[in-house]
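Have a look below at one chain only, the form predicted alone, in structure tokens format.
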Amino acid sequence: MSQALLASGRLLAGWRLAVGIAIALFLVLVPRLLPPFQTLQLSYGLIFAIAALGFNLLLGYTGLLSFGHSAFFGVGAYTAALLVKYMGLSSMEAFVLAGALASAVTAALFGAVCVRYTRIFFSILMLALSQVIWSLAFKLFWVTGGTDGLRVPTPTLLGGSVALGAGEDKLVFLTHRYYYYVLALFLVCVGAMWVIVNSPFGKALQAIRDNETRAEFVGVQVRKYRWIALVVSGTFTGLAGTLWVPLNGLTTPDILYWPFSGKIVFFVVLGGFRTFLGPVLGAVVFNYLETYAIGFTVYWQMVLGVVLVLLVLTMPAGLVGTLAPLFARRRRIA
């Protein structure tokens, strides 16, 4: 019996490795296999997937639902935009470092107020604090550009060694060089998050999620661990915002508003917040659904809403949470 289980475990591990290699190979070949528009959409999907990974550390592994993650995404985006406007920087590495740091500081301040609360109280406090950031983006219009926003030109990559050449098509640059830059950071974030959730720290977060009282009795410092989880989650989300803004070319207060937080929540719920890769798939799928709904009809909000409601009703565990057991059952039958 034990040998059969061991063989089954090895088969499952081998299958997962093969699928992972196939997906990684596909992602590397995307600019050669897909047209520029599809590559651009996948870049957006990968960026949103980084935000979803960060958010899922809080929801799926710590058990805290936040309606304020648009603040971290927006802080990352605005940090890059402000560096362009007021310091004249164009280095993507400077944007990434500054955006991640600013988002981490924002998350640390939010956490100092919020982590002593749980459930709906935590969610509403995060929402309220994020709306403070949103209102500041409007009120300080002489700094942030107000509703007009701030433009961010195409940055230089890898310390300036990779840049948009004279006469080079910006779309080609974004769908090739910048795509690979996003892909590299995405893979780094996936690897880093995998290490985090499988570390003793990650196991402690899961213990807090499952039974806060029991975790506290065995010595876990619940508030401290929640605060660290929020800081890490905010840093990932802020990094996503920093990567998003050069691709979009413009940042406005819309990304700080609460509906954008709801979109991040839906990434995770759609893919399956009880799984590691569910949020990644959910972010990519949601981005494509939204893009094609907008192109299909002026009533795209209604169409997208109906599709998403049907997906949630038919797949309450999310895409990965529903499909993974089906594939496992088919492998056992085979």
Contents of the next structure:
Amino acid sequence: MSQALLASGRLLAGWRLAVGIAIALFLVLVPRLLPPFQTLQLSYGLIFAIAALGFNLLLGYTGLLSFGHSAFFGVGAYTAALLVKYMGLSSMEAFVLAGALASAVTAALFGAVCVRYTRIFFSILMLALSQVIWSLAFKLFWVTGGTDGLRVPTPTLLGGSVALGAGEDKLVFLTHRYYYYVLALFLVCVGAMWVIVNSPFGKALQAIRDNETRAEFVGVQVRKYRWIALVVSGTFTGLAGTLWVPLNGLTTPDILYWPFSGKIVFFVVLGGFRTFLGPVLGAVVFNYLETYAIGFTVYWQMVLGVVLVLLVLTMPAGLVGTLAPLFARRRRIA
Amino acid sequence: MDTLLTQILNSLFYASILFLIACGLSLVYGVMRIVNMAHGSLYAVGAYVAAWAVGLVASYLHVSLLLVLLLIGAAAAALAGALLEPTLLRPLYQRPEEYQLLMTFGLLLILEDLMRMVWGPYPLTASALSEFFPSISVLGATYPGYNIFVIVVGGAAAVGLWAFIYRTRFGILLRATSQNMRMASALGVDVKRIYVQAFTIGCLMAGLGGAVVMPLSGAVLGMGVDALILAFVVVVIGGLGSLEGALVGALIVGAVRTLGIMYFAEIELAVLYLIAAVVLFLRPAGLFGRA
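The structure above corresponds to the form predicted alone; please provide the structure of the form predicted together with the partner chain.
Next comes the full complex, and the chain you just saw is listed first.
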């Protein structure tokens, strides 16, 4: 009996590994298999997935719903844009390091105020603080370009060794070299987040989520852990913002405005916040959904709204949370 | 002296509109423990329906009669609330509050586009209404008469709501439900009905706010999303779920906005959000809230 279980467990692990390798192989081959437009969309999806992974460390693992993550995404993006504007930098590594650092500092400051609260108060406080940043980006136009935003030219990668050739199509650069850059960072982020949520620290966060009082009694320093979780979460989301900027070529206050925070929440709920990979799938699917809804109708916001309402009513566990058990059951029967 | 008076009147004017939006948000939270992200959109519905109704009959009726049409905007928002609560929010009361927040965010997305679909991307205006009021001189200061009208409406709404909640039988049931829903239910209060009524009243107030502001600023896409954030600041300062808090919060935010426009226009919004953050930091439940 136990041997059979062990065997099926080994089978399951092997099956998972096979699927993982197949997906990784597909992601590597995407620029050769799919047209540039699709590769570009997938890049956006992977970048949003990094933001969603970070967000879910708070919602799924710590039990805090942030309605202010647009701030971190925006700080990551604006950091790169300001480095271009004021220091004339074009190295992506400089952007990534500075963007991650700036968003981590922002998250640390937000956390100093917010981690005392939970539930709805945490959500609203995060929202209010994120809107401080939005209003600054919006009003201090001599620094941030106001509603016009700031342009970010194509950066150089890997210490300047990979760059856009003279007279080369920008799209080729973005859908090949930059895609691989994003993919590599995405895989690093997935790996890092996997390590974090399975570490003693990650388990402590889950204990806080499930029962704050008990966690406190077991000796978990609840506020400190929440604060660290927020900083890590904000850094991931900020990194996503930095990666997003060269792809978009422009950063505007829209990504700091609170409905963008709602979008990040949407990614995670769509995929399922009780699962590790749900947010990743949710972000990629959401990006396709939004792109095609925008192409299909001017009332794309309504399409997204209807999807969200139906999701909340009928599929609260999200795509992965709803579908994964179905697969698991079928396999057991077979 | 007269500039000071003008500034005070301006603050009261902002505060009136903010109160109309924020009191509904606070009432709904107080009774149902739901933060309604679509609340600003219902404010916009009030503005759009009022502008549409006024535009429909503007050439037949005298301007003073058109003022009555503003109530149609409020009624439309109330109707929307009465339909939304039982269908979309009621199934979620047993679920964690994240889902309620998400549901109302979904509603916000739908309502914003629905307004664009019905009334198009261009603003609707009815400035004849605000121009109908002559400027009034108060103690040497000249002030637009319509703004005074808005202040009066806001004040009347505050008094009316207070009387309704603290001086009627329905108000007692409402407060009982707010304090302890299970106990109220056990004592025979029809909680479902109270919920629908509270939500409807909240939407009615928001719709009224939208309708009275419309002759001045028009009905514009995105007005609800902007208003919601200001209303959040108001209820965060005052305390979620408290009507006194909504009033005091509205007065504070109205005064800061007026000062901000004069002295620190660039960072006016940032200052407001910072005030909200500081209040929450010092008093987590807001000035008048209960934790």
